[in-house]
Structure formats: structure tokens, C-alpha cells
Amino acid sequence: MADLTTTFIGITSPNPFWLASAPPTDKEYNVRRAFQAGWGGVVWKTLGAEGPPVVNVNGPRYGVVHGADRRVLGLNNIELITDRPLEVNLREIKSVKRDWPDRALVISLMVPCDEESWRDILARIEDTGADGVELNFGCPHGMAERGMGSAVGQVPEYIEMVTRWVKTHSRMPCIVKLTPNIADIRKPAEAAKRGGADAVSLINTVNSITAVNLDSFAPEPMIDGKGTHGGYCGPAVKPIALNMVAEIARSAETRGLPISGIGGITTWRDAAEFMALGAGNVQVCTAAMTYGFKVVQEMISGLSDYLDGKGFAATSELVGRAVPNVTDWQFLNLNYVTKAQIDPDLCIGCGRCHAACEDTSHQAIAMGPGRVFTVKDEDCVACNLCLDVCPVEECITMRELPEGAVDPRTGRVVAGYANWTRHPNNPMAREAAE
């Protein structure tokens, strides 16, 4: 069986599944239950410096976007960092780490942007036995208005400066947590690397308003008739997170920088996708808040079965395998041609493919007598919209035209490369050849 033991920036855990810094990791009781359920590690909910108290709202803290079946697709929160006393958190962290030495325990930190504040809190956490620190440069609400969180994460110079302070005043491995609320995720990652960060984690939550109450005319969650923007997470943000992870993994300036992947991870498959794009481990929050801590058991068994099926002995063999196949649009192979095809035995005659193609695409699906649907190759541009809207799995597939065939739509001879990773126009291939 594949070994799920993962070593990430020198921190070893029995599996790559960590709980992200969030409500599920706010206290000893929760973290112990998480470890009992099988989580490989946790990032303790963000601690702050002693000073002005952190006071959370005493009303709704979460907004939600539901799918048609009431499945949670996205979760918005307006909760701040921990409002529990620093000494209580430190005492509990020390107790948990003592009893669970084989699990990863990292402390998330957020303090004012001055060196003395960072030096002070780092000195206070050194004897907890924690394995590392994660710098929270991502939260987009509440703390950002105080000059912390994403207010720091959106300024690469601040990221570099604070990271350097942390590496100067602490022996602990340092992960920098990045905000997605920025135009180019590579810039803060580069700044973290310059500052000496051992790794980056991403993405933190996306700035958002999930809903408006159309009776009270205020954003939700609503507190005494008012609402505010919050941080959005859950399955809906996974595509954003995957892209940002890939950008850092394939950038020449940050290639090789360890990545902890975060953003909508609900299943083992989600985790495997993040790891294939360069993440050394993954952090989870919304799935645990939706289904409870035992959801990790399905992730563990699923990832183990997948690795076994691929013949991989360890998670390290999966990490980064998809990165060479991520490229820019200009380097895509325009000689590669496919056409949609409909399996008449699986088709249920619903007509969704025809409606979508006829109204919004290229009028490439014909409807014959008896609601029999066929693809017109001469009009099909292979956009695969029909496949995406079809309710029957594998009813519609994309058929690759072989090299030398004539594309009936354009009349051009197909002259594709079977393996695009070796295409001379692919910059990754050129670099490997050199």
C-alpha cells in the first residue's frame, strides 16, 4: 500500500490532510477530536497579540451558497481571529502537542505590522512544542481594517519585511498564507521567498457578499439590519485556488517553493488535483464544517486507493506531476482537433445538448425523428458544451481526429502532436531540452 506519510518543510505527519486555521481549530477540544478522527495535522486558529480585545459578533457569522440539492457550494464568514486569551491558547497548544507528537501542529499568527510585536509573540510561542508558524496575510475582513490580514498580503514589500522578521526572531519553519484578493498571486509568493519563507499556503478566503436580504435590503449574514463583506471558501473557490497554486508552481521565480494547497478541498480527488499541481500537502476547512471531522477518513482511503492504482509508493510521487502540462494559451496546440459524439444507447432524449448548442453555440447538433440527436462534424468546434450540460455520464464524449485526417469544418489536414509536452513551441519542453 502507498505510504501517506508526508514530510512538508521538515514537518512530518501521517497523511497530507491538515485542518486549516479556522473555527474547527480554535480550541483544544476540537483539535483532539480532529486527531482522533485521523487528521494528519492542524493549523491552530490565528492568534493575535495582546492589546485591544478581539470581539466577534454575537449573531450570524456565516453566509452560504447552496446548490439545487442544498449542498453547500460556498461559505462566507465574517468571523475574526481567535477571541480567546493568548495564554489559554498557548497552554492548550502545548498540551495537545505533548499528547500527539506524531501529528503536525502549526500556529497561525497575525499581529500589527511592526517588528517588536512579531518578536514578542514569537518568543511566547517557542516553548509550546509547535512544529511551525503560518503568517496570516489573507483574511479580507475585520482585521484588514486594522492594517493586518489581506492589508499586508496585498503589499509584497510588507510580506517580505514581516517574513524576514519572523525568520530572524524564530527557529520555527515559516509558512506564509497568501490572499487571493490580488491581481497576480506570483508577486506575493516571490516576496515571501525573498523574505526567507519555508513555504506558502493558498488560497485564503475570497472577498465576497454571498446574498442580499430582499426584505431588509442588507447583505447576509445580517447583524442588526446591517451586513458586511466576508471571506468566501468552499467548493466554489477550488478552480481559483488550483490556478493560483499552478501559477506559483510553474513560475521560474518561485519554482521549488513548497506549497500547502487550500481552497474547496472536499474529497480525495480534490486533494490529488492540488498535489498534482505542486502542493506538498493540503489544508481543509469547509468540508469539515459541513460534514464533521470524520470526512478525513474517506479522503485517506480514497487517496490511498488512487496511489495504489497508479503504482505510486508515496504522495511525493504525485506532487507536481501535472505542472509540466500547464502552459499559456499561446502555446496550445491549434492543430489538435476533436469532435463531439453522442452514444445513442445512453442518450435519454432530453435535448439539453441540442438546446445549448442551437441557442448559444454553433448549431452543430441535429435533432431527427423520434428525438434522435446527432453531431454535425462540419459545424462542431469541439467546445464540449454539450458534454458539460448532458445529464448522463459518458453519453457524450470527444473523439480525437487522427493526424492526417481532414477537419470537415475547416478543410485543413490535422497535423497534431500526440504528446504536447514535447512540442517545440511548448516553453516547458524547450527548457527541458536545453
The other form holds:
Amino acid sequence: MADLTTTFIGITSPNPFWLASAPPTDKEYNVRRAFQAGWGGVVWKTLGAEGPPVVNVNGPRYGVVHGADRRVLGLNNIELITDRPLEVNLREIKSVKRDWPDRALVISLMVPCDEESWRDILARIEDTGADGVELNFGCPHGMAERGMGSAVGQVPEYIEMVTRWVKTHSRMPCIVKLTPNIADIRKPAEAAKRGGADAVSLINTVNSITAVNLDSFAPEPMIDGKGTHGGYCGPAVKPIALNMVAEIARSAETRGLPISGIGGITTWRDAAEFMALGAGNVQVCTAAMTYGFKVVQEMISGLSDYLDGKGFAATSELVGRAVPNVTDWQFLNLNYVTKAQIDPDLCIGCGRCHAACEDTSHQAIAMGPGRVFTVKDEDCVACNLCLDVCPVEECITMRELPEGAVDPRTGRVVAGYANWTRHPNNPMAREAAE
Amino acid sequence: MTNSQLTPGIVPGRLSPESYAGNFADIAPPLDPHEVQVAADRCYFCHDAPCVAACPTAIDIPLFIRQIATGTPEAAARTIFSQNILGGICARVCPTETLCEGACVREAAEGRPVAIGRLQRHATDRLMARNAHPFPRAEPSGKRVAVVGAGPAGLSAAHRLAMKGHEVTLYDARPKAGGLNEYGIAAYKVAGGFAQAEVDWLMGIGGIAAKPGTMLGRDITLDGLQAGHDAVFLGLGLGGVNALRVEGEDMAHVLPATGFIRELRQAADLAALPIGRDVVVIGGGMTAIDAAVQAKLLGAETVSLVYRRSRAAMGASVVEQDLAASKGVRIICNAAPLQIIGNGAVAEVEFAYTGEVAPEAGGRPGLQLLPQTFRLRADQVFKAIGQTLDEMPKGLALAGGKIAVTGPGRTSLAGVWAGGDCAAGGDDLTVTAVAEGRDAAEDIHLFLTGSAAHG
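Return the structure block for the form predicted together with its partner chain; the form predicted on its own was the one displayed.
The next block holds the full complex; its first chain is the one shown before.
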């Protein structure tokens, strides 16, 4: 078993799996159960400023998108930050950290956008023994209407300013949590870095309406006939999150900035993918909210086995390994030619590849007598759609044409690497040549 | 309860009231809503789907399953009924394992097909529960059509003709409509009086006048029908049964299995129905299975189903064979009856084992009796070795003992169509009879509206 001990911005935890700031980390009771189950760390549910706590709705807080057999594919929520008194949270944080010194305990914070408020809250948490703070600039609902959460996260100048205040008034490591509800995720990350953040964490939830009730004509979750946008999370948002993590990991301005990966991580494999794209550790919420805290045990054994299989001694050897292979479209090899091929022994004859290709793509899959499906190499552009819709694993694969072979579709000989930047059809390339 | 399974002879009341109720309850109860979702979700929505090709009525199965999956079971039911107005009973009695589900790609992939039959039942039940008829009737055409036989073929033809606006008179020799569905199928497949409920619902299209208790050749003639109608459809079924042709066949308690099933289906009180302690069923088709299983469920101590060929050659599907075995029916293959032994009433049946010899002209191997024999005790013997067409009106050409037809059920007589078991071709399945009735009705419609040749 590989040792999963991970040190992230100086905070060491027995594994890279932290619970994200969310309902599962709102109370001592939950956090103790999480640590007992094996979670490496938690980011305590966001604390607000001193004074009367926020209030939550008393109707549904969550909306859901189900897959087959009611599998939770996506969850959205309209819950606000902690609605428990600050003193209670602080007391509990201190108590838990005292009993679980080996686990990471980071406190999420969200207070009004003035230096005074931030200095006050930082002073209040100083003696809890917590390992760090995470600035909640991501929450897209409710708090954003009051100028906090994603209202800050959508303005890079605010991020930089608040981060600087935090670093000025606290010696704690500081993670800035980013909202995905923005056009270019690199901008807030750059701002956080400029402000002195030790790391960024992303993504927070995506603005969303999960469903519309077609009888009452209101969005779900519905509160007394009305609904509001909530924050979307769970497996459905993972591809969005992976891209945003990769963008920060490979950008010249933010390269090397530690990243805590968040967004639909459900299994060890999801976690490994985030880490390969540059996340130093990961945070999980929906998987725990769907299955309970025990899911971490599969993540631990799975990641450990994977590291062993790859001969990696530590998670740090995995982190960022895929980053060099994330590139711009213009650098993709246009002379890389593949063709779909269908394994007739594995084919069960459903014909989805044919329907997809015939109706919506390139008419490159023939349906012969006896429901035998074959790829027409002369028409196949290797789009991969057939493989994607095939219900049988490995039935359709992409075969690479070797250099020197003739592509039956174009009649051209497969040559070595060449990309768009030098392609004759590229007006920019022509200008460069002239 | 004075009798038990061990009481000698043929007696009623071998079981407790609860046992009768349990034994004859719905054998495949409806899926619950979540089961429906899970089952529907498994459909791959195949292109030009093999299940549709395997369905004699060509129901658009992927479409109706998708309609179920998206929460519109009544739309699913309309998809089903537009092809097969008896989709409710077909969902219950079709040997789906050899038809749609046998062709399902998930059967090929993992040996577990999409539960098409049970999903079809879900959809059809939902719409029929409202007693809503899904189709409007066309403007009256002024044409009159006689449909003889209110079984699956006749009902299907009558409905389609009525829907097209024609006036249909639906004759049947028996007191109730439904044919095989009402009289010839195991009770546990159509629990809750489904067959009659379905007939009532089907008649909701309007324009069909039922004439029960009216038999062709006894109460009406084909000539008379032709004279009084613009077209005639014959969906008579098969009224006769094949004889065993062995010594002792005329002894008491040696009876057609079809009669036993009919009586059971019409019995007001199953506990009052006498059954032997030892029952022998001869045959290997669905009727044999239905008789054997129900004999066991009525409390017979031993029920043996004896078939002259191999298990693989049985007309009953593997699912039906397994059902029989699970209910305690002993299936003996490769054995043919030699003689029925008894003193006025059957007491034993002697069988000889059989061996295969070179194929007959039709391709099936011939059989020869081997020297090894055995005897089975029997209070009752039910014969289920095939059914035959009753005597037909003159002028109607026959083929292979059935009414000869070309194309969509056109007989040798102008203006007369036939379909279902009485017509040549086909495969003795309810669903095939429905398809033939429907297609003949479409052809009749073309004829009546002046655009087809079979006049």
C-alpha cells in the first residue's frame, strides 16, 4: 500500500481526501464521524461574521438530477453558510482539532467585503488550532446577493484585495476558493496569487436550475411556489472542473500555484484525474452526501493501488503529470489519423453506432445483412461518436494509421507531426510566411 | 376440507382455500414504479431494433419503452395498441423469451434481456385502468363485415374494421368472447378476469355487434354471411383435437387438455373442480404445459408430462418448461404412449421410449419405438398433441388441414378472409393471430373502399 500522506501548502494529512466546506462539515458531530471514517481533512463549513447567524429556508435546500436507477448525477443547493452561532463553531473546531491532530482542519470564511470584518474574524479563529483558512469567494446563491461569495469571486480586484487583507492579518496558510461562474477562470486565480494566496481551490458550485416543475411552473427546488438558482455540484460538473483546474495549472501566470481540486469527485479515479491535472489534493462533498462518509475508504484503497501499480511512492509523483499534455487546439497533430473499428465478436448488434453516424455524422458505418456493422474507412473522420455511444466496452476502438499509410478518406499519405499553425489553410500561417 | 393430495381417484377440494388463491394468483405481478424505471432504462433504443423484427405485430418497442422511461405510459400504450390492440394479453401470454426478449441485444450481451413483456403490461395496464379507449372511430362507411370467431384474430380484425368505420358483427360459438384468451390459457397468466375486461375495453371502439353462442355451420352459414355482408373474416381457431390413436383411448377420464383448461377457466370455484391424484399429460406444447401445471396447482399429487421427442424439440419454451418443473411437474421426454390400461376408466398408461431415425421429408427426424417401456399411474389423462380444424364450408380451399390463404389472409373464396390458428401458415401464437386479424382487416378495408383486388 502506497503511503498517501500528502502535504498541501504545509498542511499534512494522512491522505489527500478532504471534505469540502459544505453541510457535511457544519458540525463537530459530522466532522468526528468523517475522521473516524478515514477522511484526511475537512474544510469546516463557512463561518460568517460575529452576530446573529444567517438563516436558511425551511423548505427544500437541494435539487437533483438523476441518472439511471436514481443515481445522483448532479445536486444543487440553496443552503447558505453556517447558520449556527460563531462561538459554537469555534468551540467545536478547537475540540475536534485537539482530538484529531493528524487531520487537516481548514476553516472556510465569508464576511462582508471590508478589511475590518476580515481582521475580526481572523482574530476570532486564531486560537482554534486550525491549520488554515479558505476564503469562500465561490458561493453563487444567497450570499452573493449580499455582496459576498461569488460576488467577490467574480471581480478579480476584490479577490486580490481581500486575499491581501487575510495575508496581512493572519499567519495561517490561505486558500482562495474560486467560482466557476466566470468567463476565464485564470483571471481570479491570478488575482488570488497576486494577493498572496498560498493556494486556490476549485470549483465552487455552478449556477443552475436543476428542473422545472411542469405543474406549478416553478424551478426546483421549489419554496412555496418559487425557486431560485442554486449551486450545482456532483459528477455532472467534473468535466467543467477538470478543465478549470488544468487551465490554472498550465497557465504561465499561475503555474506552480497549489490547487485543491473540487468538482464531482466520487471515486479514487476522479481524484487521481484531478491530481494528474495539477491538484495537490482534492475536496469532496456530493459523493459523501450521497453515500455517506464511508466512500473515502474506496478512494484510499483505489488511489493507493493505483500509485503502487504505477510505481509512485507518494501522491506528489502523480500531481501535475498530465499538465504538459494539456495543450491548445492549434498544437494538435493534424497528421494523426485514426479509424474506428468494430469488433464483430463483441458487437451485440444494437446499431446505435450506425444510427449516430448515419443520422448525425459522416455516414461511415454500414449496416449489413444480419446486423453486421462495419466502418467505411473512406468516410470515417475518426470523430469517436460511435465509440462514445456504443454500450459495449472495447467493442469499438480507434486504430491509428501508421506514418506512410494512405488515408482512404483523403487519399493522402499519413505524414509526421504537423499542426494548424503551419497549415496552408491557416491565414495566420500564410501571413507569417509572407 | 375432507380431501388431500393423497386422496385416491378424481376428487375436488384437495387443497386449502388459501392454496387455491395463491396457486392461481397472477404469476407475473405488475412491476412497481421503480422497477419500471429501472427496467425501462436498460433499453438501448436500438436502431431498426431486433425486438421489433421479432414481434409478429411489429410493435415499436424501443419507442414505447422510451415513452415509459420519460413518464408517459399512456403514450407508450398507444404505441403498442396501434400495432396490437390485444397488447394487454400479449404482454401476459407471449413467449417473449422466444420473440422480442429473445432478440433483445442485452440478451445477446449479458443473457438478461430488457423486460419488454412486463413493461408492455405496465403501459397497457395504465391506459386500460382508466377504461379509456385510445382510438376514435372513423366516419361510418356503410359497409358491413362479418367476423366469425371472437378470439385473438377475430377481435383484432373486428377492432381494426370498426376503427375504419365499418359495421362489424362478431360471431362466436361460445357464450363469451375472447376465444383462446378466455378459454384456452392458464388462469394464472390472465388473473383477475383480464380476458373479459380486455374484450369489454376493446369493444369501446364502437361499431361492433357481438353475437355470442352463434356457431358457423349450426346457426349461421358462410353463404348466409356472404349474402348479408360486404366481407367475411374467419377467425375460427381450431375446434378439434388430435387423437392419440392408441388402445384404450376411449376409456373414461382420457380427455383433451383443452377441455380441462376451458372448464378450469370457467369454474366459479376452483375448490369444486375435481382433479386426479395421478395425472398424465401427453404432449410438449404450451397447452400441455398449461394443463400439467394447473393440474398440479389444483392439488394432484403427481403430474407427469410425457413428450415423444427431446426436450429441445418441445413446442413449449424453456421458460414454460422451467415453470412446470418448478411447480413439481415431472417432464419425461422421448416417450410415446403405447396403450391406456384400465377397467372402463384409465388406471395406467404404458409408454415406450423412442429413438430418432433418419429425417422425414419435412426435415424433422422420424421416431421409432424402442423395446424399453414403462407405465405411469393415471387417474386422468389429458391429451395435448395438437388441434385440428372443424369441418369447413364447401368451396373453401384447405392447405395442410387449415384454411388456405394468400397474402393478408385472402381465402380461395372472393370476399372471405381468414386468420389466426384456423389459417394455414402462422405459428399458433396469440400475437400472430392478432397480426393476421389486423392485416386481413386492412386488406378488407382496401377492398371495401375499392382499392384492392380480392373481391
